[in-house]
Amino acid sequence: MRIAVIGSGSVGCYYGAKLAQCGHDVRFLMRRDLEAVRRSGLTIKSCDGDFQLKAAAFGDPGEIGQVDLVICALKATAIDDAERLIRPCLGQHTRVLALMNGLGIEDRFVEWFGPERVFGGMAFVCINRGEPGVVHHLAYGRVAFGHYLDDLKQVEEMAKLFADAGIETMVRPSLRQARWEKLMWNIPFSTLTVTAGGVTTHEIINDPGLKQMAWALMQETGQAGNAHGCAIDIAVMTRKMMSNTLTMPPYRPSMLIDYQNKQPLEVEAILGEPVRQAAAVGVPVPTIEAQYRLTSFLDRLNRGEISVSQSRW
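Present the coordinates for that one chain in the form predicted alone.
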């Protein structure tokens, strides 16, 4: 299969490399790592075993050409660029997988490409970028797949593609529910690492106050999802998220790394859109809304969009 990876950060590089390793023709659209990968290849340092790949790296999507599958692993902050970057890779039957964080992602893809070809992928993985051309895979790696029209046959085909590459997969009959359930981890753990002062998941899960805050954020997320037609077992999902996080190494989610690098945060996709969708169905989410306001403020302050006045008493 010919596959284009649009957004070759840690997630795109890792999953694209796994697919290439098992024989697929994978073509990576790169910016920061382009020259390093062309010169020395792509290195995956993984808890499951290191490997190196002589990757096909491109600087322009027009050079990639039409493919069978586009994996879009852009940051949600770059979603406005997605259509421009994906369009040159589309053929009549090309499928598009949004391997991205947040809510409302696939709706944008459907506006551009129609519902039939659009899939969502929710990755549960501890992964960071290293020096150019290097990805550090620390733990986990499973991906839950859904289809915009909840076409189960197509979801199974997508999951098999990844499973054949040695990736743990889950077939989700409801893409909407899969998105809300992923938010039950992203909303507490991605955002609290920032608002608690630059901590890892280890500090959150081991501090009673932060753990209680994470629990409250999970409860509200599940309640909002169920009001949107999901059937989330909130108690079971909360225990699962807490248990999974407890077994992680101390982990810095991508939102914290972006904050430390003064890059824009995925605030709107991970917090803003859930708040808006909860309001649309009349479900109060005061803890999520407070976290949204705080994270958004810290993001703008961190990047110099606002300043703090200096005053003396």
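Please read all numbers here as calculations on a predicted model, not as lab measurements. What we label the rigid core is the largest C-alpha set whose atoms superpose within 1.5 Å from one form to the other. Residue numbers count along the first chain shown, from 1. First, how it differs from the form predicted in complex with a further copy of the same chain.
- Fitting the two forms on the rigid core leaves the C-alpha of residue 248 displaced by at least 2 angstroms between these two forms.
Alongside the form predicted alone that was just displayed, please also present the structure of the form predicted in complex with a further copy of the same chain.
We keep it simple here and write out only the one chain, dropping partners and molecules.
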């Protein structure tokens, strides 16, 4: 199968490399790593065993040409570039997988490309970029898949493609529910690690006050999701996410890593869109809204978009 990876950060590189390794014709759209990968290939230093790949790296999606599958692994902050970057790779039957964080991503894809070909993927993986051309895969790797129209047969095919490449997969009958359930973890933990001063998940879950706030964020998220037609068992999901986080080693979510690297945060996909979707169905989400206002401000302050006034007093 011919596959284009649009947005070759650590997630795009890792899953693209796994698919290439098992024989697919994978073409990576690269920016930062383009020259390094052309020169020396792509290196995956993985907890499951390192491997190297002579990857097909491109600087322009027009050079990639039409493919069978586009894996879009851009950061959610780059969503406005997605159509321009994906369009040149689309043929009549090309499927598009949004392997991205947050809510509302697939909706944009559907506006551009129609609903039949749009899939969502939720990666549960600890991964980050090293020097150009190198990705560090530290733990986990599972991907959960859904289809925009919840076409289960198509989801199963997509999951099989990844499973055949040695990736742990999950089939989600409802993409919407999968997205909201993932937010039940991301909204508390990705954003509290930032607003609580740059700490790991360990400090959040071991502080009774912040744990209580994480709990409130999970409840509000689940309620908003259910008002949008999901059937989340909020109590069960809350217990599961709390106990998973408690048993995980101290973790810095990608939002915190972005913050510490002074990169733009995925605020709108993780917080802004859920707040707007909750408002649209009249579900109060005051705790999420507080996190949204604070995280959005801290993001802009952190990147110098807001400067602090001199106080005369």
